[in-house]
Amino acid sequence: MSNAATFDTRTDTAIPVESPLAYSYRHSGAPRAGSSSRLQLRERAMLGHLILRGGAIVLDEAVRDVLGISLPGQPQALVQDASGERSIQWLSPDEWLVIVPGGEEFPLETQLRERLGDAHFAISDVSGGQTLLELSGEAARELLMKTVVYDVHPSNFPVGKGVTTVFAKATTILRRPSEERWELVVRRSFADYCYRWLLDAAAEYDVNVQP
C-alpha cells in the first residue's frame, strides 16, 4: 500500500449537488425535440473519473485483478466491460482514463493503491473537473464533423477509438464506444461552452436533450 494521503471527494449524499450542466440547462433550456429528432444529447454526470500513470504491465495486472478489465493494447484504444458502464482510454504511453459509475472511484483507486504497492505509479481522481456529454442518432457524426478538426469518418474513427481533439475552441476527448454512440469528455469549466456551442449547431437536427 502506498503512503500517498487520499480522501473520498464525493460529499455527504445528504448534501445537494449539480451536475456541470446545472447552470446551462436553466439559462440555455433543453430541448426536447419530437419524432422529427435527428440527434440526441445526454449528460452523464457525476460519474467516476480516474486517471491512472506508470508502467503498462504493472498497471495491467493491477487494473484487470480490481475491475476485471485490461489495459488497452494499442495507442487511441478504448476497452470497456461487458456492461458498458465502466471503460478505460488510453491517453498517452503510460496514461490511461479511466470511467466507472459515480461513487465507485473512491473505492477503486484505493484497491489499485493496495495492490500495486511500492510500484512506481500514479493515480488521480478527477471526477470533479469532468463531465461526460453523449451524442446519439442519425446526425451524431455530422454534428462532429462541423465542430472537431479530428477525421471522424468510420475508416478512420472505428468503434472503440478515443482521442484527446479540439471542439471549438476547447479541448475535449472524443471517444465511439459503439456504432450509434459518441462520447465527449469536456472539463467542467468548458462544460456550459460546450453545451451552448452543441446546441446551435444541433439546432437543424432537431436536437433532443435528455438532462
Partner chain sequence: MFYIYCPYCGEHREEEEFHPKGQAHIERPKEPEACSDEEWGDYLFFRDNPRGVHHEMWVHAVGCRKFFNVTRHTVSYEILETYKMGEQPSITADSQGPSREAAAVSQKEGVRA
Second form
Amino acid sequence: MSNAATFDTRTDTAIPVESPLAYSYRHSGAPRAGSSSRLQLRERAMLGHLILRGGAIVLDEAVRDVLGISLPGQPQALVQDASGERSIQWLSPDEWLVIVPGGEEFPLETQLRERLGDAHFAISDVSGGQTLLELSGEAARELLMKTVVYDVHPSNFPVGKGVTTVFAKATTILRRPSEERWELVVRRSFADYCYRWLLDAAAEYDVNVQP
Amino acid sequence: MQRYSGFGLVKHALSHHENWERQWRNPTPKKQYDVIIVGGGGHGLATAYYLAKEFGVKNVAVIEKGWLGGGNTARNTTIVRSNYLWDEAAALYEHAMKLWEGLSQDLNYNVMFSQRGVLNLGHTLQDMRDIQRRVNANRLNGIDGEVLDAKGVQELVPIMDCSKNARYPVMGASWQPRAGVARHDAVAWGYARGADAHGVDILQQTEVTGFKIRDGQIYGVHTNRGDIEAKTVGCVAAGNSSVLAKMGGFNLPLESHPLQALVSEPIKPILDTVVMSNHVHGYISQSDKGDLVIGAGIDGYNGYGQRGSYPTVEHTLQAIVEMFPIFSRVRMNRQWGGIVDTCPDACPIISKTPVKGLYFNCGWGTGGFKATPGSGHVFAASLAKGEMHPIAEPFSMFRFHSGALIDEHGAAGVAH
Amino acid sequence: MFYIYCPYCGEHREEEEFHPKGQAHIERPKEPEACSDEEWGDYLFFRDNPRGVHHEMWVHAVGCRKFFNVTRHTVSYEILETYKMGEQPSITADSQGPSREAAAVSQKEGVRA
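Hand over the structure of the form predicted in complex with its partner chain; the form predicted on its own is what we had up.
Let's see the whole complex now, leading with the same chain.
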C-alpha cells in the first residue's frame, strides 16, 4: 500500500451535490422533444472518474485483478466490461481514464493502491472535475461533424475508439462505446459552454435532453 | 531629381503625363562601394538615404534580391506609434516618430502619414495597471499618451462593443494621439527616390550569396551578378537575417515566423483610428481606400513561406468580430503573410557582429514598420562613423550574453 | 494547414490539436554554474533558424499531451518526419536535397522576400 493520503469524496453528510451542468439546466433549460427528435442528449451525472498513470504492464495486471477488464494498450482504445457500466480508455502512453458507477471509485482506488503496492504509479479521483454526456439518435454524427476537428466517419471512428480532441475550441474526450451511442467527457469549467453549444448546434435536430 | 508639386502635376498634364522621369535609376553594379546595404525594404532604403543625405557617404549600394519593398514593408498593417515602456526603446521609436512627422516634406513624397491615434485596449485589471505604468513612463520620456476609461473609448470608437456583455469587456485603453498609419509602399518608394537622387545605386534582382571575409574583416559580398567590394556592409534583411548571419559564420538570437494580415472589401469610412487589443488578440484600422486592415498573432512555428495557417486567420477574425460585432458580415478580400524575425526580448538588434565591418539591423519582429525612419537614421549614423549611434547602442546583439535585455513584450503589442 | 502524425497516438491529427515549442535537441548545460556568460546566453537565446530542413519540438496539447519532434521544411512547410523524444532524426539538411515541393515554391514569384 502506498503512503498517499486518500479520502472518499462521497460522504454520508447531507451536503447538496450538483452535476457540473446543474447551473446550465437552470439557465438554459433542458428542451424536451417528441418522437420527431433526431438527437438525444443525456447526462450521466455523478459517475466515478479515475485517472491512472504509470507503466502499462504493471497497471494492466492490477486492473485485470481488481476490475476484471484488461487495460487497453493500443492508442485511442476504449474497453468496457460486459455490462457496459465500467470502462477504461487510453489517453496517452502512460495515462488511462477509468469510469465506473458513482460510489465505486473510492473502493476501486483503494483496491488498486493495495494491489499496486510500491510500484511507480499515480491514481487521481477526478469525478468532481468532469461529467459524461451521451449522444444518440440519427443526427449524432452530423452534430459531431460540425463540432469537432476529428474525423468521425465510421471508417475512422469505429466502436471501441476514444480520442481527446478539439470540441468547438474547447477540449473534450470523445468516445464511441456502441454503434448508436457517442459519449463526451467534458470538464466542469467548460461544461456550461459545451452544453450551450450543443443546444444551439442541435436545435435543428429537435434535440431531446434528459438531464 | 524632378521635384513633385501641384504645379508639376498641372504642367505634366499638358503633355498627357508622358514625360515623368523614372523615380530611380537601374544601374549596373560597380566593382566597389564605400558601404553596401543588403536588403531593399523600408529600413534598408532609409539607411541608404540618410547615409547619403546626412552623413555624406554617397558611394553606397542597396542590394535587393527581389524588388524594392517587396518583403515585410509591403506586408505589414502600417501602424506607427512610439508608446514603448523602457527608455531605450522609447528613445528609438520616438526618434522615428519625430522623423515621420516631417517625412513627406523631407522626401518630397507623400507617405500619407496620418496621425489618427492608436488605442491599446485593456480588458483586465492587470491590463489597466500595465497601461497606466506604460503611459506614465511614456510621459516621463516626453511621449504623448493618455489613459482612457471605457466611456472614453466608446466616445472615440462608437462602433466598438464596450458593453459588459463582451467575453472580455473593454475596461479602458492607452491612447497615443500622435500615432497613426502611413502608406507602406510610398515609404519604400520615397526613400528609394531620395537615396537615388543622392547617388545611391539601387540594385534589384541581385541576391547576396556569401560574404568575402579575410582575417575577421569583411571586404565585400558575392552576388548572382558578380562580386562587389566594400569595407562596410549593413544587413537589413528582416526574416532572412539568420540566413545571412550563417553566411557570416555566426548565429543570431532570432526565429523567423509567419505573420499574417488581411484586408476586407472596401467600405465607407467608419473607423477613424487604430484599435489594438493584446488580450482579445487583434488589431484593426481602415485604409484610405476603405478596406479594413486586420492583423493579429504570429504562427508559433518557424517559417519562411510568407503564408500563414488557417487557425490563425479564424482566431484573428473572431477577435475582430468580438470587438466589432458590426463587422461580422464584412467579407475579406485578401490574406497574406510576411516573415518576421522575432527576438527573445521583443526588441530589435542594431549591432556590430563578430565580423569587423559587418553590421546587422534586424529582429524587429512584428513591429518594424513604425520604426523605419528612426532605424534607418541611427543605422546610417553607425555605419558612417563605425561606432554605434547612442540610440542604437543598447540594441547590441551581445546583450543576449551580457543579460541587458530590454523586455518590450507588453508594448510590442499583440504578437511577438 | 498541418496534418501532423503524432508518434504517440499513432495517427494523423489536425494542426489545432498541437502547439509548436521551438527548436529541438537543445541540451541544457550539464553544469550551468560553470558556464561562461557567452555559453549560457547561447543556450538560452541563440537558435537555429534555417531556411530549409529544421528540427523542432511540438506538443500534442489537445490529445495525449506528449512532446515529440518534427523535421519540417521551413519554406514548403512539408513535414518530413515526426519522432519521439529521445530519438534522433533520420532526415537532416545534409541527407535531404531541396524537396520537390520546396523547390517548386522557391521558384514561384512572390516568395522571394
